[in-house]
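Next up is one chain by itself, shown in structure tokens, the form predicted on its own.
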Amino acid sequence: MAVTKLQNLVILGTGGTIAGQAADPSDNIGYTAAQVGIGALLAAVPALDQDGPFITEQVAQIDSKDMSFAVWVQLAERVNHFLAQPDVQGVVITHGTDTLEETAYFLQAVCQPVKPVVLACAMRPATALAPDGPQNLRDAVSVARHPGAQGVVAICAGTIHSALDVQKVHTYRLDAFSSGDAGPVGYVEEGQLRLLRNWPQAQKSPLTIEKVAGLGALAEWPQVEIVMSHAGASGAVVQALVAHGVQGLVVAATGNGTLHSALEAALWAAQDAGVKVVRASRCTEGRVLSVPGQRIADSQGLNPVKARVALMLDLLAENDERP
């Protein structure tokens, strides 16, 4: 009986806790992220041998709290490059948890992959007594190998999250992510997938794949900052950012996009001065439901950090269209 040869899976390393090391194996928080290379990470999971062949590449080696636009562009370029190869089934990216949701959203928006791109992470370093990275990496490979898988997803503690919904909601526990009221895409159970809903679909993007490479040549990206509405909020931060030349503002509003009156007035003034302003909610679940007459656009269900990425992409597209 002929054995069907598996297509290549590409595994791109970017660092993060999954590649972290601590001096004491019992220390799960006092570690240094991004110390172990992607080759060593794979070698530490012998069970992956049956899931190859793999192509590995170290795109970056950083703590994801320090994620940069330059790394995003490089990641998007490598994802596009490999997914265009007919012998590549999908891509797995090892990534830190702190900015995973932003990277996932950026890659989904810009690359719009019809093959799977799976972000794997860890909440404990590679040197921990019971590291979670190896299992998350094995699960990520299972997702990328699944027939029909597509789009950007993240896998953590056996749960598959869509790039559009994933959000880090806990500082310490191994199951640190949620998809909010949208719910997870599915689960990985002993290497098998149990799907609950559809894979992420391509969204309308202000930037085409062909323009991704051009982003790497940008001296700087549009400045978009996040401000928060809270009890006693003022417009001082907004006014300072406008004076500094900010191009976009995302406000993490209370409840259903409600804003302190002083902050709202400052945001209206910023908008009148040409700054793009978007309302998201600081709540971890639900979305802003706009009412007639709202002067500030809502984030279309995106949380504040993803709304910031979306606004940057919109501003880049606008700049690209200008003569």
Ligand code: SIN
Second form
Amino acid sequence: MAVTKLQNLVILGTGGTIAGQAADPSDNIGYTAAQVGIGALLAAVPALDQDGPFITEQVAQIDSKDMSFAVWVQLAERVNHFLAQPDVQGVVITHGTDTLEETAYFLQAVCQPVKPVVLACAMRPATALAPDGPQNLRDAVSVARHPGAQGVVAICAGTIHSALDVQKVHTYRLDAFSSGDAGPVGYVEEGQLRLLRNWPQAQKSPLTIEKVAGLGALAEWPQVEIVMSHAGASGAVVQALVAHGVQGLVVAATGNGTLHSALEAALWAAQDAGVKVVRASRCTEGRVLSVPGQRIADSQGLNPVKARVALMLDLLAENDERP
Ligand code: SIN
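Follow the form predicted on its own with the form predicted in complex with succinic acid (SIN), if you could.
Let us now look at the entire complex, which starts with that chain.
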């Protein structure tokens, strides 16, 4: 009987705890992230032997707290390169949990993939007594192999999250991510997907990878910073950032986008001076519902870190349109 050959699945390594090593196997926190290469991570999951063929590539080897624009651009270029090949079914990316949601949002925005791009992570290092990375990697492969899967998603502890909604919500628990009000895309159970809603759809994005491809160094990106409203807030940080030449500000506002009056006055002044200001909420659930007459635009449901990525892409698109 003829055996149907599966298409290639590309596994890109970027580091993170999933590739972390500790001196003591019982130590789940005192480890060094980004030590184990992508080939070894794959080899540690013998159950994946039946799910190949795989193409592996180490795009970066970093703790994701140090994620940079240069790595994002390189990653997006590799994703697009592989997805353009007809014999590639999808891409799995191993990534640290700390900035996973930003990378997911960035890749969805600039790549808008119609094939699956699945971010896999872990909360325990590869050397742990009971590491979670191997199961997460196996689940990521199940997602990427699923017929009809598309867009950028993250998998953690058996739950599939859309790039648009995923957020790290716990510092230690293995099930560290949530999709908030939107709920997960679905679950992976013993290699089978139980889907609850649609895959992330390609959206109108201000910039595609072709436009960001040439950009690498921090200096080439618009400076967009995040400030927070809190008890006793002042306008000092905003004023300092404006004096420094910031082009965009995202404010992590309280509740439904409310701002301390002193901070709000400084943000209005920044906006009047030409700085783009966006209002997100510091709440982990819900979205800012705009009240008519508000002078600062809301983040369209994005949390502060994703709103920052969106604002950077908007500013890049604007700069691009200038003669
Ligand atoms: C990282 O984000 O690279 C380290 C932390 C983690 O992956 O959980």
